[in-house]
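Take a look at this single chain, the form predicted on its own, given in structure tokens.
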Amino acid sequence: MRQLIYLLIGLILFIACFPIEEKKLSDKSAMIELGHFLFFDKDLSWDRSKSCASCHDPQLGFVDGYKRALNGNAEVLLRNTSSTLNMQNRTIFGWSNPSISSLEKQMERPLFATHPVEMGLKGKEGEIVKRIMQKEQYASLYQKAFSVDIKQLEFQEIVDCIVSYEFKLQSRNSKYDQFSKSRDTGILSVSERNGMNLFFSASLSCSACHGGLDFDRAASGDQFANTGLYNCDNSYPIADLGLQSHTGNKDDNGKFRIPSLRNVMITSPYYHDGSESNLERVIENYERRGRNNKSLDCFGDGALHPSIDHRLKSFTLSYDERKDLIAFLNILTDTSYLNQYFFNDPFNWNSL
């Protein structure tokens, strides 16, 4: 017994001579830059076919341009891809699931979903960590960020770094932002000013739902809305019931998160399912307070849906007024980030 005690004491003293490196975040900017590389790295998907940027392409306003997103096998996913620009004030990160209230939670679906597969990482986290550890681009950044060798990398840190990077993807330098800062109406054309007045008018009430810094915050009421896109026998299509799928409440049928209007001119197609390809059609739907569907799989007038949002108002626009409103929406476009390294692929930046 005495020999065993001496052996344990010796082992403790030996370990004390070689303390484990303690992780601590020493450089937030290095962590963000690490996330920058990871965001554009296809090694983050199991089959090396997709990166985060595959669906959130800077050239397309950080969306993918498809009606609904595609996985690596070209299978169509359920929803239209949302932009990752200007998300730091968002409180809901999914189209219809109120429990996805953080970006970390939102990332679980693309990373780990199995039906259908997206990045395909479920059960393969250890292999992904090994891939990242072996890439020379990451060693110094990880050391700088966490003050330890990259051999101590954990999968959750990969997620944390990407989240840190995405929250820094802020670009608010549109023509409208320039006007808001200067209040110089000379910046805007007559058509843009007319469209702005229409957007904020009581008769159209667009800003009742599309308010706030990023035009995605309702002035009052829910952050989810049924905008009358469908009425398949008093319901949205059974494959996508919206908020009702998560609450079980029929009154939530067809409700989806109110999206941002920033860069709306370059992030088509529109709605949660990408079912409209141009803004003229979207505005017409709002004019009549719902869309009249005549397809065989869902025949019905969305304006008559029993759960349509009470904040919607029907209105009539002339041809010129509709053009003015679109002119205003166009000045919410900001592509100044396209010339900045931070928003683009760091692996291929020199080729831009």
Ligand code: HEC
Second form
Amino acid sequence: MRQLIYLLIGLILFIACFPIEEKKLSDKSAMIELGHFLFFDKDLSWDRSKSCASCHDPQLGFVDGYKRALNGNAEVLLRNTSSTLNMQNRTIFGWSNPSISSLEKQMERPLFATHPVEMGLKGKEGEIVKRIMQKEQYASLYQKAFSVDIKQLEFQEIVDCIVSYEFKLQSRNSKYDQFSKSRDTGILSVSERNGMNLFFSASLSCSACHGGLDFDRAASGDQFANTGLYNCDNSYPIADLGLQSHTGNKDDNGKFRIPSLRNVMITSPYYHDGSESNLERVIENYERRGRNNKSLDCFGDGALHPSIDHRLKSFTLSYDERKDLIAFLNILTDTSYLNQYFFNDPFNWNSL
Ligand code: HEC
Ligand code: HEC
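In place of the form predicted on its own, output the structure of the form predicted together with heme C.
The next block holds the full complex; its first chain is the one shown before.
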């Protein structure tokens, strides 16, 4: 009996010394709402110059229209901005790093990158938390999201809320989606239908790589591909070797992740470095199974690059067929989201 009492006292003391950490409750829809504000908040960059939405602009299909993104000092970043729409089924984010497999991990790049700086928050997390804490918009939203006072805000929660918001950025209401649901070919013009048949044909084999719901999933094989855009002495330009810079494998030279083709009509310029500004040129590059590069810093025929992807076919289109293929790409456009508060800048919603 006495032993039992000692044991009980011991247990009580133990619990008193190591209280089970009180976990904050979280309300998912309030977190999403909070993430919505944070995504559009320039105060999330150190010099208050850029929000996520500065580069991922709803008006432009959540990209920025630049060849390669610009930071707050107008320094050019390595890559062309990709869209944050329709991330739900994705397992790899960004153009070429296979280890970025979650949105949380992806966000480290804009928040903390230093070469060059994007939002410039490396080592400044604590100060940003204070900054956000002091803004009037956030107090009640935070209370709603985590059931505690905003004084308890942690940096990780900022990341979690933005991720919750990003996951909801879904826009799959294009003319093509309407056709897919109804299977009613009557809603497509003759040109759009011809273009669709070309896109899915074995001779063009676009869908061998641009497959799945979002046209970013290869039917088989690698999710990264070298499409023959460069060949400077058997290599892509040294500044950006694509997958090779992460794996160290020479065979991965010039391989980039297959991008989604949703909204491609409004997300020019194209490719990982924004090096093509119209779709006619992109299609011509596919026709000859690579791009003949005449720029002086990288002179050479991409079609002869040793790692060119074997899923690419060479083909020749007539003028009309090329137009048809573009007409098909055009029906992947969906900007109906622009009418919705959720997809727009919440700080300026009333004035829009
Ligand atoms: C200065 C411009 C800039 C800012 C600011 C920025 N991004 Fe990006 N974003 C880019 C670029 C460029 C890429 C492509 C990066 C790469 O793959 O090399 C990208 C890629 C992404 C992707 C991957 C999309 C895909 O198709 O895989 C996501 C998700 C994303 N950004 C979210 C965010 C979030 C969230 C923020 C704010 C915390 C943010 N970005 C801020 C330029 C920016
Ligand atoms: C071997 C796989 C593969 C095949 C086949 C393929 N693509 Fe691509 N596509 C890619 C990759 C990878 C990129 C990105 C290349 C880069 O930036 O270096 C891309 C980029 C694009 C882009 C630019 C998208 C953007 O946002 O930058 C368009 C448009 C496009 N492809 C259309 C097509 C069409 C049309 C076909 C059929 C004629 C096709 N693709 C066949 C892999 C493929």
